[in-house]
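Here we start with a single chain on its own, the form predicted alone, put down as structure tokens.
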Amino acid sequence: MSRKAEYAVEIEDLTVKYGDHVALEDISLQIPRGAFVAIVGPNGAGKSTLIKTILGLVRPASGKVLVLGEPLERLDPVRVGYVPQFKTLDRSFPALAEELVVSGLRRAWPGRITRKEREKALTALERVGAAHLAGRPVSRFSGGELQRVYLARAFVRQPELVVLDEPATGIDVLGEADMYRLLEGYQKQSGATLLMITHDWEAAYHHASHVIVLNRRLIGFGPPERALSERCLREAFGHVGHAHTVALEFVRGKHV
């Protein structure tokens, strides 16, 4: 099997610095195609830096990164979808949902939407159960509705890799469960690889096929039951307090 077919992301000896600050140090890992990967670690661990590097937004100090078998400078951005944690669109801006989705097609805000673009936007919105929102202003959306539209924006180009930064932020428990159902449905239909930052260890354990435990260095990587071990979590977080203990008990099958 070719390298391109086997791995969605390959990282070798990656170090990233901001001035004198080392954000990531000597990271090496291979993410299989079709995996659902959760990235966990304490604040300041380099989680966002890792996905920004994979997206080509941050230049490494050293090391090599291949995404979908390509060096970042040769990667077609159409092959990658991104759902940010913080939605930077001004909610008072008179934008419609379909316009936001089409901006994912164009990688720029559309002045006028073509019929073909509208059809693609409606298909993407329908995929996430939000076709009824197409002509509505985003200023009126709940957190869950807005997240659906951003998922449609990421899915509209049918990417092979979808990167999500804290996708559950700002949505309620029911909306979160629905979001994971949509992500898993897209993955099943497309065979895409999903890469997600999360602080929710339970979500990582339930939904991810692989977990990256990070604290500037790679602490653990593998199936959730192995990566979310007491040793890895203690090394990453430095202690096991109440919240950590609950997560550890859940991982061990004691949480009811």
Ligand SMILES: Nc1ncnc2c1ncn2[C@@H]1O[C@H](COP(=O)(O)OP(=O)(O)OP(=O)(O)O)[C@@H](O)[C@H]1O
Second form
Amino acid sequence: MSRKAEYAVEIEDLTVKYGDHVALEDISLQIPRGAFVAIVGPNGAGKSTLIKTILGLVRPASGKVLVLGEPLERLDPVRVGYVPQFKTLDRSFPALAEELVVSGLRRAWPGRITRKEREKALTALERVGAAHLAGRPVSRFSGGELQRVYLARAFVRQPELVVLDEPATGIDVLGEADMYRLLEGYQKQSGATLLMITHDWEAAYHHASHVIVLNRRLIGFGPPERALSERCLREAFGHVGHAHTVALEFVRGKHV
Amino acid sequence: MFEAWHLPFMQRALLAGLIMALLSGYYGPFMVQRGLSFLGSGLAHAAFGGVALGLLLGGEPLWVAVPFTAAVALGITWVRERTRISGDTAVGIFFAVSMALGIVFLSLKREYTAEAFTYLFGSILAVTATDIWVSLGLLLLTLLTLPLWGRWAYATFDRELAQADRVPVLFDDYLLAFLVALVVVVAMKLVGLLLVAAFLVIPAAAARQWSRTFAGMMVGAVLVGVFSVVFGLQISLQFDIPSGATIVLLQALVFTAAALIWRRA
Ligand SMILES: Nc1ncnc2c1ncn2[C@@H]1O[C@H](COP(=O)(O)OP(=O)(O)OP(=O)(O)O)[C@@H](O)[C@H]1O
Ligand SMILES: [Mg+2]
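If the structure you just shared is the form predicted alone, then what does the corresponding form predicted together with the ligand look like?
Expanding to the full complex; the earlier chain stays at the top.
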């Protein structure tokens, strides 16, 4: 059993650079365990960079990052589930859905799947309503189908932290509602922490317990009512025009 | 029709060819799915530079060609990872430099070097006992890396997912480039510099058409390779045409048939 840290993610004075380009500057924040965190910010704000740092894909220029109480080099990666943007899928690679799920279990690509692995993969696929996809090639999946298989891949290892990069992008409204139901279902059963990038303030407002507003620097962090304030959004997105103001009020239910 | 197989040189060629079919079936899918087909081509030219240097220095050219090509493979990988230069461009530069060096080395050797031509087009007659031993060594080395297949395939499918699971993707890039370089050098004797990249890649590309899994693609590539080598050598002997060209044409035939049968609806 792992040590129970109070925070799922602790970041102190984090700066991340690509060459000379500063993508994140002086970020400090603490994400409590069991939180559902939405990361919002304009394009190029460093949202993906932030989660890549947490996943150990990008090395910080300076600062401290603890994930589930551990520094990244000591962290067992199985404790974290990653759902990448499904548009990154290489459709030319011959892969079956069950293989993709088993790769989450093994941390390697399966040559031959054992019976036990297949059972676990099927259970995970069932949980996301995708058992019928198990033996089918992922190259022909729709965005919604891929999304489910990637969720199953993340859930199969029973992660304590689930990290998602724009999971709602390219999914229809029904699919999106399903996704939040699945995420919240998993969270309820496991107590896991969820960390999700989104461009949808409304979703952030309604589903997240915490919102990170980012634009290179940390502009706001806290419960959605506070973080999604007009001041924060104006600071992050520059000029918050009339459309934004309307959107924001709509999100908060003032226009119904 | 297979009566020629009792000739020692045919047996050597067949053994070398079968080992090469296994190796190309194993590495080919990685090359195809990682977009490294052109790397194979570049390494073949590098190997030629190495062979030419070997011929100039005298002795077995393989002992120079192997480290030379391996060094070029690592160099290409380094340039690709560490600079803004794209993989294709990196291969192209190393390709040209090695070839130019090869030409200079050959011209420095004043006598006529017919042996150089066997490396250009490949020859079953040219396969020596040393080549067999080196092939077997490479096969053994490959068997030792078998436990790495899963993580190589994982990073081939999605580099970022593999990296998030702490697969040392950078180290594996160098290792794969290194091993492919060795396969290229050794296979060059049989199929020739001009065709060795095709020899490594076509079986995998053919198998890709009907395979639903990456492991299946590998098995399919081995089968295509074995089929092409056995029948290619036979036809080559019977009609007195170069072995490498015959083998590669047979591979291409399988590829075309597969493309027609399994074409996308
Ligand atoms: N590999 C890289 N090399 C160089 N610069 C990069 C790299 N990745 C990102 N950047 C730069 O860092 C900044 C932050 O990028 P990042 O992808 O984190 O933004 P983002 O908030 O996820 O944007 P989006 O909403 O468009 O996905 C951008 O200016 C981007 O151009
Ligand atoms: Mg992004």
